[in-house]
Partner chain sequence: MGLVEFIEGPAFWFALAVFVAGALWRFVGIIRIGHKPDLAPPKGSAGWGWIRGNLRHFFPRGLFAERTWMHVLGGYAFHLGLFAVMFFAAPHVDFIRERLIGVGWPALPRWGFIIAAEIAFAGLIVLWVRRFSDPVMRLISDWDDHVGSWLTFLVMLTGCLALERAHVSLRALHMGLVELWLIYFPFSRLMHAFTFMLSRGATGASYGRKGMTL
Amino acid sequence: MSETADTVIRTMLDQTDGDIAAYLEACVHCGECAEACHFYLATQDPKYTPTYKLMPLVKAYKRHKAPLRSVKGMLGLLPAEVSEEELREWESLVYDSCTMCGRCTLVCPMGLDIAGTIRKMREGYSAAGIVPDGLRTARENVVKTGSPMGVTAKALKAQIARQEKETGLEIPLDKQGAEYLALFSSMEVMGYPEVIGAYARIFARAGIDWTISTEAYEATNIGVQIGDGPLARKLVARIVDAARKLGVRHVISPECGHAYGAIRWAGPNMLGETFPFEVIHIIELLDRLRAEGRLEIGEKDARRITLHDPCQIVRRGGLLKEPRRLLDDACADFVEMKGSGVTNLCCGGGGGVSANPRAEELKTQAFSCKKAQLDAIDGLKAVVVPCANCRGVFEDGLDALGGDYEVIGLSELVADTLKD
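Generate the single chain structure for that sequence, in the form predicted alone.
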């Protein structure tokens, strides 16, 4: 066995706890997960069956960790050692064709957390340096600047200055004792800076005391996406340290899927501590302000609008009703797409896929499933996409496949419909 293969296998097996072992033992190979996976649905290629993507881990587990392996070994029933060639062959399946959206788990009769198991596999690949070039570059950018896109504090300040000029409102930086600390993704800062202006408009109207930290403004956790546990913990710790330093009571996770899971759910476990602040998603906060009567809506958006449910926010994060209450207030003609809610299809670019240029063609194929959902709605004019990564995938996919739908964020829609 090569040193590279040994590193991958040892790391994967170290990550294989009782839960993962139970999943690997419980799979009945029924194939139901394939019909839930947007990569399989778009291509009809059996190699994109979710459980097939786990094969290197399954083989390593059965050879080195499964019950009765010694007896099976004597009988010649153990699988062969996983080779480096196999691992490299499977690398594109592990990184290109899984967004860790969790839809396969919904239909699995045994309740296997395939997305979580893929993440364990990525830990092994990352430890051996077998990762796509795009994600490797993102990791290097994070180490240098704290941002996977290389967005520096200087670039952030420039975008904030433009939004201050556009909105006529002050956007506070490094404000000691503010109640809320707002995080953003690099995609929002550079691709959709109007989100920052939307926050300023909403918070000014609602009387929210908030700030942005120039030391920890990035919400995206590339460590979680790539499978680099130490880096993931470092990025969470950076946010926690900044929040402590400023003395905030709440940290706002932005319209970004994996950022929410990383800071809200995985973060405390990574650091082994209870945070001294509440983590609240921007959708939760907007819904809370709505319920308190602090967001008075003026003229509703009259267009026919639907909602995309980002996997990590809705299916895996539980924010199902909140965006719909906001849209009911802000839209005169809000309609659901087929299969909406916790069963909604992934956009095709989560889990680091959109940061992986090698996967571009496959990502576009997967997005065709989402486009079909949009095309099925008569008279649709716009789609609200409350995740900056999904938003970019929608725009790229509609550009490649055609589709005259405006793609907008939820925060901007709320800000645009506030009463004058």
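Having seen the form predicted alone, could you give me the form predicted together with the partner chain?
One chain, no partners, no other molecules: that is all that follows.
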């Protein structure tokens, strides 16, 4: 076995705990997962069947870790060793054609979390340096600047200054003892800076004492997307350190899917501690403010609007009702798309796929499933996409495939409909 293959296999198996083992053991090869995967639905290519993407790990597990492997070995029933060639052949399936959206889990009669298992496989690939070029570049940017898009504190400050001018409100930076610390994704800072202004407007109205840290403003965790555990831990630790230093009581995860999972659900386990502050998603916070009567809505948006459920926020994050309550308040004509909620279709660009130029064509094909959902709604004018990464994928996809729908963030919509 080559050193590369050994590294991948050893790391993958180290990551295989009892839950992952149960998934690998329980799969009955029924193939139903294919019918939930947007990559298979869009291409009809069987290689995109979710469980097929796990094959190298399944083989390695059966050979090196599964119970009864010694008896099977004596009978010559163990699978062959996984080769480096095989691992490299699978790389595009592991990185390009899985957004770790978890939709396949819902259709699986065994309830396999294939998305979570792919994440473990990526740990192995990353440890051996088998990573798509686009994600490698993003990782290098993070190491140099702390941001996958190379967004420096200077660039952030420039965007904040513009938003302060636009809104006429002060946006507090590095404020010691603030109650809330807001994080943003690179995509928001550079692509949708009006989100920062929206926070300022909402928080000013609701009387929220908040700040942004110039040391930890970036919520995107490229380590989680690539499967680079040490980097993922480092990025979470940076936020935790800044939150401790400022003495905040809450850290706000932005409209970004995987960032929420990384800091809210995986973060404490990465660092081996329960955080001394609450991690709250911006949607949760807005819903809490709404319930407390601190968000007074004025004129509702009259357009026919639908909601895209970002997989990591809704299906894998647990925030299903919160965005709907906010939209019911903010929209006069909100309609659900078919299959909304926990069974939503992914945009096609999550899990690092949108940062991987090699997967561009496949991502656009997968988005066609999403676009069909939008096209099925008569008179649709806009779609609320509360994840900056999904939002970028929507804009690219609508540009490539056509479709005259405005793509908007939830915080901006709420800010725009606040009572004057």
